[in-house]
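What follows is one chain in structure tokens, specifically the form predicted alone.
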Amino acid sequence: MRIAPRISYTKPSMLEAKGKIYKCIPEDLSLFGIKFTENIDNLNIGDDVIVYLELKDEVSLNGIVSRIINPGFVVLFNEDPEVIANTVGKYLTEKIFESKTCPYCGQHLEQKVEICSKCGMYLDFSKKEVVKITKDLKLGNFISKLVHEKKVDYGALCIEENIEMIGSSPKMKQVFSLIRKYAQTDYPVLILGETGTGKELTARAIHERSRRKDKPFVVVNCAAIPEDLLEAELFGYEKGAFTGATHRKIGRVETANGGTLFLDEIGDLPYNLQAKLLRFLQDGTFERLGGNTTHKVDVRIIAATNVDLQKAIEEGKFRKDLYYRLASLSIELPPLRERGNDVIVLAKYFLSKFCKELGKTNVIGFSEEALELMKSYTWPGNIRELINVIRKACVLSDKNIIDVNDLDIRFENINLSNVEEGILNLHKHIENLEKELVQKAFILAGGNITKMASLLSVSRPKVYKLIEKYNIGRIKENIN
């Protein structure tokens, strides 16, 4: 007995494979895939395809060619259970209940039921949990997972579970190595780097791998708190210490007791407070503002800044003794422009992340031109800017592929020495847009030349030339 039901499905459908679009006639549809009745030249087992189906609504599903038969071939869907449940699952369930027949044993169904009373098989496939369990029950799929499951080399790409700290460049591998080593100590750490390079993520990674991981991780942005309030925020105050101090307040230092205190933008710490911080670093003691009692806590200090502290010392803005106390261990985070292909790895990760958040299952990646543009861009805002660019592209784009036009990138910040020849070629980009519009018209018109000509506002001979130019797919003149 089949695990998932299969129903007859013969509606003309579109298939995108190897940059071409074909009109194909299917034979049947199941929860896991679809079978077509004719062969396509040069289509091989393992090829990635996109199937365009007319279910209750028009849907597009990613898939992979699993079998070539004569004539025909089979495509297995390669989508999350939630996507399958909301598309094919709902369609199959509706057809089962419309037929009033169990697809497994043929039992007549008097009403809509989740489970067939005769064979005990589940009949509602519109729930992602059901799809997932049904898919996992397929013996071949289960064995394939055991045999082919790939282990991620976290040591090479990221810092263990902190997946957003990704990188395979030599500089990032060095950062990961230092994080692991520094996490085993309680010495202060100074993290240096431009804005947006991930200084707080690095501090958290050190904390989460230290013996203090179950204790607080407290963040203080030294540049965001007014100077006259910063001391009270750090060390707390006693009742009556100043006007408005109606009760005792515990500072961030005490809150972090047993854990880690992360002092972000330490280069902006007021000079008069630097001496008090130095004393705290030396013996772990402090007094609350307005108090005389000395308190002692066990806190590890991690500091970060984008300021040139050596220059600040020369200008009398930062204490030399505090610098050497903080910099006993240091990490310098490289800017994104110096991390080579890491920008592409990060861009693909954030694209996947934001598309899942937005429910955009049709977006499958970036165009080659977009990838080259991102590699050539200098990223003055570093990873933070990259995140904003990818998130905006995900929100605004309605296409399957994120292209150059979807990226909110300022061309004046492109490193011309890294620009591949032709990336700004106007003719090339116009051709890419033209091909995309012809492909969409082909799908909407079902391959009908007259309808395509109307949609594109060109003549029929022009449509033929465009189809031949871009090798779009098979055309059938007798489609109504």
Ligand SMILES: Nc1ncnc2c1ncn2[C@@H]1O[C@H](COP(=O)(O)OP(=O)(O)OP(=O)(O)O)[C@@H](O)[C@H]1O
The other form holds:
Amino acid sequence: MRIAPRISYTKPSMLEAKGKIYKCIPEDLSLFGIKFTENIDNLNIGDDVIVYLELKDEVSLNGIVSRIINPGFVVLFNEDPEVIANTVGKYLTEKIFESKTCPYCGQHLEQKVEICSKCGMYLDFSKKEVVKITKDLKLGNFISKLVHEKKVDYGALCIEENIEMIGSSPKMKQVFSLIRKYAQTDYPVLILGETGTGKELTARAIHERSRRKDKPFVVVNCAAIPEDLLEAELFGYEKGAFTGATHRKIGRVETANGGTLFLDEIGDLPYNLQAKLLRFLQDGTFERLGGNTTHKVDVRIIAATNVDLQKAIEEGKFRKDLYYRLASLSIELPPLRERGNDVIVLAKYFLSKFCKELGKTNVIGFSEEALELMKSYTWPGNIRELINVIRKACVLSDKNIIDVNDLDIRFENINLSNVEEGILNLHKHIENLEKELVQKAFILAGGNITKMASLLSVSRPKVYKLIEKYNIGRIKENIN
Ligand SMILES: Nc1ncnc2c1ncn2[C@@H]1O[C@H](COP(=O)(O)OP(=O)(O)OP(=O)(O)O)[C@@H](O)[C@H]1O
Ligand SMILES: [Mg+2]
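Now show me the form predicted in complex with this ligand, since the one above was the form predicted alone.
Full complex below, order starting with the chain above.
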């Protein structure tokens, strides 16, 4: 279903591109852009343009060429929702109510209403909020919208203003439910999951939803701190405790007082420190290194690991008693490849996030093939890897659709049983590329066959064949 209506609009209009003014005939107009029926020589995808339209008043709108259709091209408006609402939005709204028909479901409209009583779609686009929501929906930003509105049923958990946890697969819904339940208690929690599955994010989520949310959330990575320094780091030390201890230093457990201490990579906690941690877990007491005084703090422990702690117990590397103390409440984060459609939801979410950050308003989404590829890939680095892949695609791609070629994915990690038939069809991909190149050459050469043949390094008869095959534009024959 279309998110915003498109109306027929054929008043001759002006377009400014590359410093020149052109007279163009539009075909239709929507909140997002306008389609013209002729081509302009040398106009390329991504070119900035200004469109002058005669709506109720004369308006000028900044835009970007998003598609060349031959004949015709599409300009996407590159304007603030407020500007769109006051110009195209008002005009569209007027036309909808003049027609007395809902453009989505055909319901008869007696009077001006904001939302159609039958299909529930917005009908009044003269308000910037409605334009913004409609644009967000089109860009897939609705996920973050819903997160902020705390509609958790849509698969997102609002942790705080700037932390969002996305997912709507049954496994992630279960995780969200555990986060909410565990947040109500003070017991330790053990979070298990492969690298990049969101263990730290989950720990923060529990903290942010607990009564401790205004107190510190302190992270200690047990694998990153050398064994002989870890105890001092955790429990602090007194002056003179060891060579170089020139002053008293409080440890992370004290820093976290009232809040949460997140012990990452708990499987790497040295055996002798495990007993100290167990005691701390039992009564919240500890001594600083080199000190005799026993201190007590109120700290909740959340631990995480990507190693198999049961195996570590069998190998005598991890204390059984500590394990049971930590693991009475546990959360197992599924790897991304087991989250079904979440990979797509996450990919769209991060694409819109990075596009916004990079100001790339022309990027619309992913190609079908790119979506299929992301679904088939095994994501050994899980969400962190997905974020990196999308960020890179967003930075490097000049196109408005992110395609397979833009995704820096290691092909040996594709799960062949998930590969949709045809996704790797070489012939199809070559054809797509060929068509794209011929289209570009056609535009650059202004339809001149000789120039196209030279640009594409093929013979003139071959150019004719390609133009015919892909049904590309009108041919301007050479006079000589
Ligand atoms: N469900 C999710 N929705 C949105 N972002 C997520 C989600 N899960 C993880 N992330 C993001 O993915 C990245 C990796 O998450 P995090 O650091 O929590 O993983 P981890 O399991 O602790 O990784 P590691 O084992 O490597 O330490 C972070 O940027 C995090 O914000
Ligand atoms: Mg981590």
